[in-house]
Each structure stands twice: as C-alpha cells, then as structure tokens.
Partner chain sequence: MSTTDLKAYWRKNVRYLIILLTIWFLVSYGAGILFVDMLNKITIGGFKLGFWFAQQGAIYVFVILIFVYVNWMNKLDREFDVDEK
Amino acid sequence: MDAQTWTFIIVGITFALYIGVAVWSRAGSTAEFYVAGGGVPPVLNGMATAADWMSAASFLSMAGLIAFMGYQGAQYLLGWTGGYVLLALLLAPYLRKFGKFTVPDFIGERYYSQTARITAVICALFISFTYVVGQMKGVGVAFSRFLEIPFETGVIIGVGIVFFYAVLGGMKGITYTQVAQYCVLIFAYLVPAIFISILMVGNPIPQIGLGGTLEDGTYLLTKLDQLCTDLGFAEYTSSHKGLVDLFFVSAALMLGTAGLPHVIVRFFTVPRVKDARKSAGWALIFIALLYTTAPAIAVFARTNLINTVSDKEYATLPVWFANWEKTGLLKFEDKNGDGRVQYYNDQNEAFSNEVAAPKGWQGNELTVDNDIMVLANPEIANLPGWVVGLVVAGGLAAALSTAAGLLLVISSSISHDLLKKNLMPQISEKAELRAARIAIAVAVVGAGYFGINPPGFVAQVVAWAFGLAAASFFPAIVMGIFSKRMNMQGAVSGMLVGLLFTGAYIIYFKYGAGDPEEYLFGISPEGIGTLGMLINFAVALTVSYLTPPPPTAVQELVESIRIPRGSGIAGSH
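Taking the form predicted alone, show me the structure of that chain by itself.
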C-alpha cells in the first residue's frame, strides 16, 4: 500500500479511538467537565499532561526550527523542558492544595478581587487563543499533504474533531483522550527517528546516533556543519543570534511554561496533592522521550534535505518533493532558468559574490516551511508508507490534544470565572455547563479562522503565547504563593503592564514598522516576555508596598498553602 492509503487507515483508526474514548468518558457534571472529577490516577494524568503540553509546536515545529536554526534552536528545548521542571516543583503542588478549578479562580480568590479575576480571565483568553491558533495550523499542515486536500479544508476537519470531543467530554473526556493521544504521538515520533538513525549511522538510539559517524567515517554533525557552510549558512553547531537573545527566549519559554493555564489545570484532576507531584514526575519522563529525540530528528532531516535537493536537477527530484509543492509549503522558483535547485543563503553577501555569482546563481530558489520537516522526514529518508502514515497520526494527536486542553481553559474562563463567579452568580450547574460548551464552540471557530490565516510558524506563534504567559501570569502566581504582602492592587497592575508591554512589542516588531535592528537590548519578540515578566514584578512590588496589605484572612491562607499539613486531603488549607 502507498503512504496515502496507510495514512487514511492509521488516522482513521486513531480518530475512531479518540471519539470512542470521549463518548465513554463524557462529563456529566461541572466538576467532571472542568477537572475530570479530581480522580485521575497519577500515571495517566502524567501521560495526559505530556500530551497536553507537547503540542504541534513540540511535535511538528520544534525539530523543524532546530533543523534550520541549529544550535540556536536549543532555546526551545531548554525553555520548554526547564519550564516544566519549574512548574512541577515550584507551583503545581501549591496550586493543587489551594483546590481551585482554574488559574483565574486562584488569582481571584488569592487577590480577593473580581478585578483581579477578570484581569486573569483576559490574560488566560489571550494566551490560550494565541496558543490554540498554532495547533490549528499544525492540523492543517498534516491534513493538507497526506490527505491531499487544501490546507484550509484540513484546518476545518481538525476544528470539527476537536469540537466534538471537547464539547462532549470536557476535562474528563479530554484527559482520557489525551492518554490515547500520547501513546500515538510518542510511538509516531520515535519509530521514524530509530529507522533513520539506523540507516544513517547504524545506531538504533537516535540520541546517541546524533553524535555518530557516517559510512565514510566522518561525524554526522561535522558533515552537517560542512554542508551548511558550503551553502553560505552559519555552522549548524554554532550560536549565530547572540547569547543575550538565546537567554531571554529560553527564559521566556521557561517562565511561560510555568504560567500556562492549560498545563496548570491538569494538576487539579488528581485526587491528592502528593498525586500532583507524582503526575508531574511521570509527565517529565514522558516528555523527555520526545524532547531528547528532537535534536536528532532535526539533524537527520536537515542533512537529508541538503543532500537530496541542493544543486540537483529539478526534473529528477523524488516524488515527495512534488507532493509537498502542491501544499504550497515547499516552493521551488527557478530564478536563473537552469533547471537545478540552488539552495543557499543569499543573505550572505560574501557567499553570494564569491561563490554564487560565478556559478550564475541568482538567489535562493528553495523555500521550505519549517513546520513540514518532521512530516516530510520519513519521505525524504524513503521510509515505508506505514511510517509516513504513523507520523501524520502523531502530528494530529499532538495538535488536537493541546487544542482540546486550551479550548477547555477558554470555556472555563468564560463560564466559570466570568459568569459563575462574577456576572451571573446564581447560574445553575446545567446552565454553566451549557455556557462552557457554547464558549468552546465559539473559540474553536475563531481558532480555525486564524489557523487558516496564521501569523507565523507554529512554534513561533506558540513562543509568543509563552512570552505573554511569562509576562502576565507567572509573577502573579509566584507572589500569590510565596508573598503574604502581595495585594490585589500590585498583582493587577503588574499583570496588565506586563501583558500590554509584551503584546505591544510583539505586534510592533512582527506586524508593525519595527526593524530587527531596533530590538531592545537585542531581544527578539520571542524573548521579550522575560523583560515583560521583570517589569511585572517591579510594578507589582512597587504598587503593593504603596497600598494597604492584604486582609489577615488572605495572609493566613497564603501561609497555609505552603504548609504540608493535611496535604492528603484534596483542596485543604
């Protein structure tokens, strides 16, 4: 069977599995809809957390970014992995002990203010919606190539699938669906990596194969460095944007992870506080399987891409090249009319003048969307059709699992935090559940629209969401747990200033008149959330010390959250 037939079969089976699980575990109450009734075992919650956290950005886009950024792409690995450790150790157990459904619920109660709650709702909606757009683009990329349908149609199909099991099952349905999706996505990620590692360096462990030697005796990374420099690119293993930006982007991703509402809410789905710690540990193991493999996939994909297409006759290129061209995500433009693919860094003036010009090259002729590299990798390496279908299923599992979790955050922020806790306190449980489902429906349609018209690469869009989370939620959560003196005025001021500063910087430099030469301290939009976070802390601390301290009851509550007493009782203070 060909790759498309295998794709239909494997994707069909996995989708039937997800829908079956969603129907089996559908939510019947708001507690089940928001936090799965608080009864998910730690190992399963660890799998669900890993699937929730490892989005299309992790599965599809991260290895693609590393493939083209090289060493600089380590910022995504460092930031996201370090951020999860920070979340698991510093925040999750305390938030679980507090016993609230959502981050805005925690902030509203901790800062004894509807203003704080509404500010947190706005932040949660902004962050979650920005993040879910990236997932929808990932769904479209996967569908468009392997089901041979337009990119827009692929997004619409993904919207329909997510809508079905998120609306029906709530957090209970999503949790058990995500357990199945984790199994699919990790198997789909590791199998082709193992295949290609064996083919290229003879080692079945990709993490070790990354440092292995090719048939001619040269180290794989040395070979890739040479291939890159021969085409005018920077050495793959060197940092080319500067350590300042590397640090700020890593920190923004790290701190943003610790403030992401859809990940935090996962720790409310287990029975006890100690189970929150256990599920965090399990999730880290499950996450590490993918994250330690990503650099190897990136190296394999970039090496094979250069060897396959660079300065080759277009008419002789493999079938996969023409298939990806149909999606519009891979483009060849024969600028000098010689029928060969000139793939090189035409922004490197020295290379263009000294090497390209004498050969008659008139500019880089190959445009590759970063987000296709993981999906195209098995085809480039000429792996069997069932492996290709498996990778598609894994990419869809990663995108859909995270999209579902994000949509639940959006719906709970509106129905629970905005309606139940603010505008309509007398609303019945049935009406609240209906409002949550309507909110998901509206959000998924909006996410589908922006998925069809995406503002950037999947991982790039997600990086902005992490920056916004770092600049708004992280300081409010940390100071809410560890500072009895932090009050409502300080927290609200800090969140608003951090969110506005970071959002304005991203919009100015990505969609406005901003020039990269004007970056503040050389910090790119992907890293500005770290500076926004520092500004948030400064504003929050200053305002809090200029205004009255929190009520005594709130200060006692903060102290009780940090004391292990009664930690075996869910929601104890």
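Residue numbers count along the first chain shown, from 1. It should be emphasised that the depicted structure is a prediction, and the values quoted were computed from it without experimental measurement. In this text, the rigid core denotes the largest set of C-alpha atoms whose superposition between the two forms falls within 1.5 Å. What changes on going to the form predicted together with the partner chain:
- In the core-superposed comparison between these two forms, the C-alpha atom of A393 has shifted by less than 2 angstroms.
- The two forms, fitted on the rigid core, differ between these two forms by less than 2 Å at the CA of Y112.
- With the core held fixed, the Cα of P295 is displaced between these two forms by less than 2 Å.
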The other form holds:
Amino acid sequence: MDAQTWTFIIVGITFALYIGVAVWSRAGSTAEFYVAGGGVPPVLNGMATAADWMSAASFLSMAGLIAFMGYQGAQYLLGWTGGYVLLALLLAPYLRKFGKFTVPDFIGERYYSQTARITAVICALFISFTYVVGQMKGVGVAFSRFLEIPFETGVIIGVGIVFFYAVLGGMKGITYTQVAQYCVLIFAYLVPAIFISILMVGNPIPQIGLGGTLEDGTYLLTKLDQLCTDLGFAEYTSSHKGLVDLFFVSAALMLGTAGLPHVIVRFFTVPRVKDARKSAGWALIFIALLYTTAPAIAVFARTNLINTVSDKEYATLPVWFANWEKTGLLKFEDKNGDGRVQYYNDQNEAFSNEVAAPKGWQGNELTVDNDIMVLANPEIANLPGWVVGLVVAGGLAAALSTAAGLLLVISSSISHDLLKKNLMPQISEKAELRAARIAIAVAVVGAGYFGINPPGFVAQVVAWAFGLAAASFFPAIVMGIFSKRMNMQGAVSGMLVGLLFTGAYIIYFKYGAGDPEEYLFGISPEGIGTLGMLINFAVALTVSYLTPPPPTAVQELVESIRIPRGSGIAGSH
Amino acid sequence: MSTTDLKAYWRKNVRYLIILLTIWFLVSYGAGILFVDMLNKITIGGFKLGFWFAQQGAIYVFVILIFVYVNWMNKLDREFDVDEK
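Target state, the form predicted together with the partner chain; input state, the form predicted alone:
Every chain and every other molecule in the complex is listed next, the one we just looked at coming first.
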C-alpha cells in the first residue's frame, strides 16, 4: 500500500475514535459542559492538558524552527515548558480551590468589578480567537498536502469533527477526546524520531542520541557545528544573537503559557486542589516527552539535510527531494547553473566573498520550509508508508485538540461570563447549557470561516496571544492570590496599562512603521509581554496603595483560596 | 483554622515557592541563557553544558520541581490539618 492509502486509513480510524469517545462522554449539565463535572483524574487531565497545549505549530513547525535557529531555539523549548512550573506553583491549586468555571469569573469576583470581568472576557476572546484560526488553517494544510483534498474541504472536515464532539460533549467530550489525541500525537512524533536516532547514532532514545557519536566517532553536535560553520552559518550550539531578547522572549512565552485561559481552565476539571498540583506535573511530563525530542529531531534533520544536499548534483538527489519540491516546501533554484545544490549562508558577507565567490557560488540556492523537518522525516529515514500516515494523523490530532480547548473558552466566555454573569443573571441552568452549545457551534463555524479567510493579524499568534496573556491575566491572577491588599482600582489600571502598552508595541512593530533597529532595549514584539507584565505589576501595586483596601468579604475569599480544605466540585458553591 | 496558623501555613508555602522558583530561574535563565557561554566551555559527553541546559536539562528540572512541590505541599497540608478529606 502506498503512503496516501495508509494516510487515509489512519486518519479515518483516529477520527472514528474521536467521535466514539465523544458519544460516550456526552455532557448533561453546565458543570459537565464547562469543567467536565470536576471529575477528571489528574493523570488523564495531564494528558488532555498536553494535547490542548501542543498545537499544530508545536507538532509540525517547532523542530524545524529549532533546526534553523540552533541554540537560539531554546526560547521555544524553555518558554513553552517553564510556564507549567509557574502554573503549578502560583495559579492552578488556588484557582481550583476558588472553584468557578472560567478565568474572567475569578477576575470578576476577586476584583468585585464588572469592568474587570469584561476586560478579562475581551482578552480571553481575542487571545483564543487569534489562536484557533491558526489551528484551523493547520488542519486545512494537513489535508490538502497529504490527501490531495482541497484546502477548504479540509477545513470543513476538521470543523465538522470538532463541531460534533465539542457541541455534544462540551469540556467532558473535549477532555476525553484530547486524551486520545495525545496518545496519537506522541506516538506519531516519537516513532520516526526513534528510528532516525537508531539510524544516525545507534541509540533508540533521541534525547541521549542527541549527545551521541556518529559512525566515524565524532560527536553528532560537534559534527553539526562543523557543517554549519563550513557553510557560513553560525555554530549550531553557540549563542550568537542578543541574549537580552532571548531572555525576554522566553519569559513572555512562560508567563503567557501560565496566563492562557484555555490552559488555566483545564485545572478546574480535577476533583481536588492536590490533584490540580499533581496534574500540572503530569501535563509537563507529557509535554516534555515531545519537547525534549524536538531538539534531537532538529539536529538529526539539519545534519541529514546538509549531508544529503550540500554541493551535490541535483540529478543524484534521493526521491524524497523531488517529492517535497512538488509541495513547495523545498525550493531549489540553480542560480549559477552548475547543476549542483549550493546551500549556504549568503547573508554572511565575509563568507560569501572569501569562500563562496571563488568557488563560483552565486547565492544560496535552497529554501526549506520549517514544517518539512517533521513531515519529511519518515521518508528521509526510509520508513514504511504507515509512518507517514501516522505523522499526518498526529498533526491533525495536535491541531484539533488545541482548537477544541480554545473553542470551549470562547463559548464559556459568551454563555457564562457575558450572559449568565452579566446580561441575564436569571437564566436557568438548562437555558445556559443551550446557550453554551449554540455559542460553541457559532464559534466552530466562525473559526472555520476565518481558517479559510484568515484576517491579517492571525499570523502573529505568538506575539498576540502570549504577549497579552503575560501582560494581563498573569499579573492580575497572581496578585489576586498573593496580595490581599490588591484592590479593584489597582488590578484594573494594571491590566489596562499592561494591555495598551503591549498591544501598541506589537501593532507598531508588526503592522506599523516600526523598524527592528528601534526595539526598546532590543526586545522584539514576541518578548514585549514580559515588559508589559512588569509594568502591570508596578502600576497595580502603586495604584492599590493609594486607594482603599478591598472589602472584607474579598479578603476572606483570598484567605479561603489559600488553603485546600473545603474545595467542592467547581461551580457548586 | 486560627489566624496565626493560617499565617504560619502561608509563610511556609511562600518559602517553598521562593526556593523552587529560584532553582527554576537558575536552570533556565541562568544556566540556559545568561551564563550559557561560560557553561559551554564545559562539555559532558557530546553536549556543551550550556546548550544542554537550554535545550534539555532545564525541562527535566522543571518536571522535578513540580513533583517536589506536590510532595512538600501535601506534607504541609497534613501538618496544618488543611488537607482535603
């Protein structure tokens, strides 16, 4: 059987599995719809969190990004894992004790203010929307590339599947489907990595293989450093750009992770406070499995790529090269007409003049898309067709699971935070559940539409989602727990200033006239959320000390969330 | 629970957080970013140490930190009799 038949079969089986799980875990109440009835065991919640968290970008693009960034890729590795320590230590247990359905719920009650609640709702909606559109696009890409189904049809199939299990099962359906999706995606990620690791360094564990030796006895990393510098690139394992920006970007990703509503809300679904703590640990184990494999894949793939193509005759390249050229992910342009592939760093002037020019090289001739590093892995390593199918199913699992989690945040923001808590407080449980289902149905269809016609700002998911979460939610929640003195005036002004500063910086540099030369302290828009967070803290603390302390009832609320005893099922008190 | 007990419980909790978050900061921002060039002069097996921390080691430490925290807090909850039944 060829790879495409395998892909159809494996994708079909996994989709049938998700639908089966959804039918089995139908939601009957708002508590089940918003927080899965608060009855998810910590290990399973950890898996669901991991699937929720790891998006199409983590699965498909991250290893490729790291492969071309080298050491600098650490910003994603550290940034997208370190936030879980903050979540486990600073947020998850207390929010679980607080025991409500959503993040705006906490902000609204802790700061006894509808303004604070609405600000939080708008942030949650904007962050989740930006994020979910990207996932839908990922689904369409996976379908169109592998199954030769048109992009739009791919998105519609994806929308149909998510629609089915999200509308039917709410958080309960989503959680258990995410558990299944995690298993699919991690298996799909590890299998090719293990094979390639055995092939290259003879060690079945990629994390150890990364430090292993090649057949000729040199260390893999030493070899790759050599290959890179020989082609005018920076040494793979060394730092070569500003550490300040690296610091700020890593921090913004960590703080953003800890402040993302679709991640936080996962910790409302476990039975007890101690399960919330433990569950964050499990989530990080499941995430780390992929995140420590990614740098190994990156090194294997970059080394393979250079060895296979560099200065080789185009006609003698392996079949996969031509296959991937067809998809446009690999591009070869024979600039000097010598029939060979010259892959080198033509931005490096000294190298271009002293090494490349005398050899008759007239510029880099190869462009490689980030996504290819994971997608082409099975073919590069000569793995059987079913592995290709598996990788596609894994990419789809990653995209769908993240999309579902985000859609739930969108729907609960509307049906719970806006309707129930704002416009129609008298709404019955049954009517709220119906509203939640309608909201999620509209959100799914909307996400599908914008997945096909993405608005321009969606391309900046990292800057927007993480920047805003870091600059708004993270400080507001942390101070809500750790400072009894923090009041409405402080928190609201902190959030607004943090948001305005971060938003304005991103808009100026991403869409406006901003030039990277003008970066404040050399911080890129992806890292500005860290500064936004510091400003939020500073403003909030100053304002709160100049204004009266919060009411006694709120101070008592803070005292009660600090101790675990007395936590009921979310929403029941 | 009396107010003094609550204060003592909270003080201990915050002390744990400071210890764990200091380590969190040192392995990621310290070893992985700020002191990476210095640590890269040391190699263990095929790894430069700074590079290893930045792309592998820090993540392992993160996992350990969370489970140490879970353990300490479970003990602390029992000690102050605020654990969940």
